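First, one chain by itself: the form predicted on its own, in structure tokens.
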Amino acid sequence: MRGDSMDKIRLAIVGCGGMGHRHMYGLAELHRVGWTRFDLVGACDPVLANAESLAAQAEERFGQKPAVVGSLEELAEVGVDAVDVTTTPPYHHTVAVETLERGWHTMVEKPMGLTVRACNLIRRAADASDAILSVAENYRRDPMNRLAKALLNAEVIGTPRFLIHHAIGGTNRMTISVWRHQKDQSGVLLDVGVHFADMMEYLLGEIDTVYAQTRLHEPIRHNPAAVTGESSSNPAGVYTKWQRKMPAEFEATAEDAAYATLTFKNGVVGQYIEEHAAWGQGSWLRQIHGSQGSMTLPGDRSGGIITLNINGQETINDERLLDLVPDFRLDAVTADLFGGDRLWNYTFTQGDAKNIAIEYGEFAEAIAGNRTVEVDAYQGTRSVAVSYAILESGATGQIVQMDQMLDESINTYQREIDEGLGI
């Protein structure tokens, strides 16, 4: 697939705000290392100024300007084979269902849908279509998380017993955008939580039950970019121009803290804190304890180093990690992007673009028939269901079974969101 000798895949980005720009930078990073199967031919957004911005920056990077259009109907006239859906979450299911029905291969940004029901609509459309559906979940693709998975598979800490997953910080500041604090738009426990849900299931298998407390600690959020022009939450630095136009202060309607106990089908127990309203010292911890030792993972997309503490041995947190997994190899796309197929750390600052580039590389390989997608509609739905299982348990005070989340028999918290979506 690498290089220019293969047939090009005509690609359009649908949704050209901050996430759409981040994805375009990821595609440019993929092209930079020689994986040029995609030809970006369309920038689609009803806000034409956003589409124009993305198209102009794409022209600088690819040497040709994609067509600027405001609808899928206009995009059909351009002629596309595949789309990357980076709209805000309430539109993921409406866009993805239509693109799949049109036969366009579809990659959709996480969360796959705004609710489990929205995800199931996409799943059914994917099942009925010959087109490929991939969910753009990039944390698991980070080379350090690939190494962690290999170490777990090699049983270097023995049989996993329990997980501690803490992400604590936030105060009363806006997280990236206003909509990430609105229940009907994709609250922060969903928007961030699906990343963590996917990572937990990637590392340890499927979650079975969830019992949680949830809170809305900070109902008024503050956006410093509207006051000073500088943001406190701005991944890849692409959101500044939009944040400066957002209100300086606004009401949050989505919960901002979750404290949960998770059980996995394999018997592992997880203690999970996702706290976006914490004051004082923040904290990050993803640690797995097994029957012979423990593994402490670095933050996602940081290039940090895994630390192993195995009974009777000195701490391992250097290149000796690779000695424990002699067969570990990163895939060809990742190896080209990160400069090697056996990494134990990295120091690149553009981790965001590189991990998105990996998503695109896999998507192209799947379209070419060389592999299947890793995060399919089922796994994308599961990640949304785990995040909502936490919120459903918090709303009802009950232990929630994941099977009941997936079949929509539990939807106390989600009901009004589904009603607002008309589904």
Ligand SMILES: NC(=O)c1ccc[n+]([C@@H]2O[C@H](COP(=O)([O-])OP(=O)(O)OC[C@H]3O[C@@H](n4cnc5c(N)ncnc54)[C@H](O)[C@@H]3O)[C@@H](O)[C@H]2O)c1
The other form holds:
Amino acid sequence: MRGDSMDKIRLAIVGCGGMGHRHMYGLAELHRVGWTRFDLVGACDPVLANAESLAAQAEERFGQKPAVVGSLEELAEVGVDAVDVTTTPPYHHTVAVETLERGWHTMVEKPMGLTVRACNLIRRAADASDAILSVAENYRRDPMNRLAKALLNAEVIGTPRFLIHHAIGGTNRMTISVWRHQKDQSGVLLDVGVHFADMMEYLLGEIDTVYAQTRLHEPIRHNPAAVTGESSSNPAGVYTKWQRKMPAEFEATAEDAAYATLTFKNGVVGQYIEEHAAWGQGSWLRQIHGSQGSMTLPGDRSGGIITLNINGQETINDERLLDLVPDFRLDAVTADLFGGDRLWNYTFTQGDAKNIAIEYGEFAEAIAGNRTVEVDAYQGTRSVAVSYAILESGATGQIVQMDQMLDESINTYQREIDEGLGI
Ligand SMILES: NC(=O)c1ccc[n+]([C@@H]2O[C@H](COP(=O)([O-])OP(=O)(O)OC[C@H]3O[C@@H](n4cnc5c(N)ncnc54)[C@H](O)[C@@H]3O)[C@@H](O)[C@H]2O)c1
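Switching conditions: you have the form predicted on its own, so give me the form predicted together with this ligand.
Everything in the complex follows now, all chains and molecules, and the chain you saw is the first one.
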């Protein structure tokens, strides 16, 4: 049901920086294709200029301006049923625990919390609340990743044996913002790595152990937008105005490279490189080898095409992919957004907004009682724990068991961050 004949869900966006704006564009995209359960009534940010910017742009898209507020108390006066938490990561747990205690349905951006302990605080608050907690993890929702998962489930490459996951680039440029290079605010191995952690577990099931080497290769990062006005790292083109005010160069405290071996509970072994400080040739590879063939996945949100190499057959990287999964169907919201329920590629420039719109669509349907959320507190915590397992292993030289990450018995690397948070 698309929402016209039901009470609207009064929604506020909490955290009105780059992703807050992108979420609002995603909500507008969802409304554009007819899914209109949400009513955006609040824009909340202690930096009121950011909340005002979001509210003004929302008015252009929805014809009504959400209230501009600086705190959750003021939001309570506005009256909300649900919030979308897009603050910087150190505030995810403070905001989400309070909103869940207030009984507000809560969608929280990745990383679910700044540390595993912060995630566990949110998990406990979610368990104690009647409100829904959803983690806004967008990469798995990309229709190409849905197709990859269906092909794996159909065992077109046989039984998965190993994964190569390489994301290599970065130089000494700032990745979007200063905070993404600070250990106490979510370094880049968490900021980006948590997406990859979710994707790996989505495709191949739970990770069991992690061994990693980590490095901080580029302790001084450079922000070209402060010098030339032109940004070099600017998803959806929304960050320029903030980047121009950030320092031209600054010290990085968070590791920027990880080289890891992962084992999965089903016996799959993963070789993982996440490099944000590489010079020269950059590269991207997400490739799964199984007992009968291999699957090479395109970059997330690119609309690129999956390539299958199955023993004894020619390469498949076109619409014949769909022949292998006759029952594959995208969910109704995704199908409306992307214009079909069986896609093998797409060329939209609006991919970012559409992927965020899927998250909102699911959140609304879950609030309406029509489904459960896909990325819940457990999976959100696991993904953060995988990213920190890499950092914990890098700090100690030990093989790290995921169980010990989740129960917080391993926290050599995270202790200082938790102390800074006061948790
Ligand atoms: N899924 C994705 O693809 C994706 C992409 C970018 C960012 N993100 C996530 O979105 C979140 C925000 O990232 P961003 O790039 O927008 O950062 P940002 O720095 O651009 O914006 C953060 C905003 O949060 C506000 N804020 C801080 N504390 C707050 C509080 N207690 N209450 C309300 N607002 C508060 C800040 O004033 C700022 O306006 C992060 O968790 C980040 O990891 C996800």
